[in-house]
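Starting off, we have a lone chain in the form predicted on its own, written out as structure tokens.
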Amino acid sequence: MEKLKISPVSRIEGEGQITIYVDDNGNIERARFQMLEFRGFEEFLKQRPIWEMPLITSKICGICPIPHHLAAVKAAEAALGVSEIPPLAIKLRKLLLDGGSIQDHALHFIYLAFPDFVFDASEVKPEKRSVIGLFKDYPDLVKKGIFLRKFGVTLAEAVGGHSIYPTTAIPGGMSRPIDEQKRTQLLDMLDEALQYAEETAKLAWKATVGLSKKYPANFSSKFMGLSRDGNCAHYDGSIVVIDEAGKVNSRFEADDYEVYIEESVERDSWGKFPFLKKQGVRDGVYRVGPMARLNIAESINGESATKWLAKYKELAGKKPNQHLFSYHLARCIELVSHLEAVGQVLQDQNITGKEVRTPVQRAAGEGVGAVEAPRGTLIHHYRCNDKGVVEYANLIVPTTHNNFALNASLAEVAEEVVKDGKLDDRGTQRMEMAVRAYDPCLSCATHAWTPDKKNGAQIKIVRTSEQEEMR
């Protein structure tokens, strides 16, 4: 047997590697992706207090640590027994998450994806296919992302304290208000903002159709994703799976999760395998993200998002959209979304308000919280004692969610462009442009690799039959 590797894998956060199996006659045997990074979060999260949290876990990842924050946060509050906290937070919490999303999107679509696009259309050297070369050829493009970015990092930061990492959140609601010099700020920015976005949406709608078309998809699978009565939901709601026909597969509370996802371990990689538990690993298999949320979704924030919404699913018709490059164009649908929301917020006054914070007692407890990360899902589970000391700490995010199904698109690529057991230029940029439309983040994705068997983890090594004839 033959292995072939690309190693690593370019334009993602964190370091990972692509290993394609090829057997002696030149087949495909499989397809993996490999996260070669360590970290252990869940691990040195114990005996700390459940308050810490929230800061700690925001260092998880420089790229996505509003959700962090925050689902933390939502989980610490669960455990603590925390029945309720002032409408004013739950707002500027989603106003935090918006902005995560807001710089995270630009970021992806039009730095890390849109070179991929470049390629394909003018099959342009390697060399060309990055940021410099992208500022060559398209200067005003880059110039927008860079100020989408700059709108979502002061949103980030007014909300948040911190441009990087957030500190705001707290058990029972904000250390603090926004003021009004940020709101101010804020909307005098959006429009150009929300006209950059929708600049950027029409470039995606172009860009996944004529992919869609040139790169036909057979892949399926199902979808998770947070849904309040119907509408996309990304700090609350309820967890939604629906099947490959669009029809609901399962609806639970973040508390329950365990009911219905089970995680495996896998010798060649240090991310952990999610699936749905009453499916099995064949069957089992889900994935989550903008195209997920979008798939799931009868309704949008906006008026200009909910017209990007119908035209999105009319891609796929009655189904949910299954193409791999669909994440892109649902990615940017979210862009608009997330900033006419934040729109909406910031037109009201009364967001500078000082009702922040309810008072929170130390207690033991066990709680869940999740939110809708710019890559999907994410769920935090811990367990403190009467002290308020974690003994048990679970992550499951976004990135491994999609382990599974990442794989599975891997494999369908590799038997399109291997060929007599050889991978070129072109074939290799295939691959890595799988990967790249899920968006990986390894650093969020690298947490545990064993059971945790004193304190009752619910990892477990799966390896059966089923699950060695996926591999």
Second form
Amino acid sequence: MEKLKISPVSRIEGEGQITIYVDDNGNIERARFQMLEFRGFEEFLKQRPIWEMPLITSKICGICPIPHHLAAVKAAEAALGVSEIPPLAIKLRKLLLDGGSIQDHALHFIYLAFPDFVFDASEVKPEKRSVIGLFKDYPDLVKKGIFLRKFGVTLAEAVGGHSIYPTTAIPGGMSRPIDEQKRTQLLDMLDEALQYAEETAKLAWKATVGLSKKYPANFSSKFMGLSRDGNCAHYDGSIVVIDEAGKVNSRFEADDYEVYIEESVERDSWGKFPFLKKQGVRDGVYRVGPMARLNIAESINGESATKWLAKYKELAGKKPNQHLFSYHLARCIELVSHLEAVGQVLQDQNITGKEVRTPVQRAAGEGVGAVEAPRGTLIHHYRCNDKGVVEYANLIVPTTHNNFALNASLAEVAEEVVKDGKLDDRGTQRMEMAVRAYDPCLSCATHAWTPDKKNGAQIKIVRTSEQEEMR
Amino acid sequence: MSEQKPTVAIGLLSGCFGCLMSFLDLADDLAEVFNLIEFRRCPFNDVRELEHVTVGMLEGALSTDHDMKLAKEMREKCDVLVSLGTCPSYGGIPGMRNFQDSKTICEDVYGRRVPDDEELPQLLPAVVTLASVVKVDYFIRGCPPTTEKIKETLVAILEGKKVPEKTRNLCVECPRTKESILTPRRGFLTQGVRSVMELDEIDPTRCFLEQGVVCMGLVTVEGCNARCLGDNMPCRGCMGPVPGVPSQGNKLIDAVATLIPSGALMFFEDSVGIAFRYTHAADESMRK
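Could you present the same protein in the form predicted in complex with the partner chain, rather than the form predicted on its own shown above?
Complete assembly follows, chain above in first position.
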């Protein structure tokens, strides 16, 4: 057997590689996206106080620290038996999540993914295929990207303290309110940000439609995401799974995730492979992230985003969008939606009110918290003793949910671009474009894993024959 | 365009990309930076080969054999090596895995079927600091380092200058006031150790230690603008120790012991996980 390697995969968040395993007859046996980092969070989260979880788990990821911060605080509140926090604190947390997603989506689409749409690797040098190269040829676009990020970062700082590693969400609410000056500063920036987001969505539309026609993809899956009464939700809601036809497959509260999701281990990846328990490994493959959320959503926040959602839905007829490049479009539609939602909330002067927390005492308990991170559904699960010390921790991150799907997409592209056991520059770029569509976050995915000892669940070992069928 | 622009490479060890986000937060100043330097292998472009460069920056902790290889290769291929952030400098948060040995972690996580494909990096027995493996020319501390600090250091490197070292503790930057902690007294400052969430009111102007909440500020080096303190949260020590202090963690535990009744130390939950949160891997006293 031969191996083709792309290492490191460029323009993604973290150090990873693609390995394509080619058999002696030159056929693609499988393709793997492999992460080259290891950290081991779930192990050292144990023995730490549960109120420290929002501060430690935000360090899992420098790109999406905010969803970790919030999933952790929600899980901690559930474990400590906090049934209610001030409504203002919930509003602030939603704003914080919006700010994080705005900067994240802008970063991914413009800084990391966009160079692929204009710089073909068979013609353009690797140094140039970057945001720096973009800056020379498309300075306006990059400036817009910088501004969108700046808006997201400013918002996240206003609410969360730092934008990289927020600190203000604590069990019971927020450690401090936001101030009026920040509110007006953000409102002043809002129109410009909205205009740029709108333009970005148009670019994404063009890129998505063009690329999907040029490079058809057949891989299809189920989708998972949070939804509240049919509305695209990020901070709260139930977890909804839809099937390939768009019908609801299951709907459950985050607390029950173990009933619905199982994880398998394969020998060539540090990351585990979750699937829907009921359907089993073969049929239980699902995807999360912007494409999943919009496929599931019947409605979305914001006037313009609502129009975009309708256009998005038309793309695939009555069925869910399945093409991996639809991720880009969905991401940018969300960008518009987040900004519109932020505008509505910031118009309200009461957002600077002072009632943002209620005191919470340490207690024994167990709790699950789920939020939608930019890349998809994020689940934190803790159990603590009466001193508040964590005894069990389990985290399922978006990049892991997408593990099966990402590898399947890679195998599909590999079939097309690997010729005579070789990969040229454009083929390499095509492989990487598949990875980038999913926007994997390696920092998150390499935080490490703990099997569910509490219920004695078995890790399922996937055999090669099953892998074959999955492809 | 000048041919002699200094070149920069960035390598990612087992980290989280947060330091690079702080770099990207240069925002409007990015254009200026792109003009000053030329990026070679880095996560922002498609260059995979590591050529010789003027400045090499490494983010993340040394946790796997892949990290180790990359760190050594980077040292060979650059004139100036920068330890970017607290992870390579002190082990940072990933260094907390040193509480257990790597074999236990793997077995706990994967059971008997630990992934073993030869393409996968293997875990080092423990996280180690970059300076314990190769010579480091500049350290940029903080989790994440401030955007200003990254810029200041880059400019200093390009000009061949040293960056003035910070020498005081974080209390000098903290906006909060101390009162009873500075008053000579026979009694203890506080009766126990509480968490922020348990306080009826979090006083935004008073020293956290006086409110019974452990704050790492007094054993942590200045330089972060006391951001957490301004947000009504205590310091967790991400900047690392004040220069000359061998153990940030032990220093904190000593300090707390003088402030509360000695028995109350028993109720300081997870003192090691707070005191050694960012420096476990660098702390000689934590070696097994």
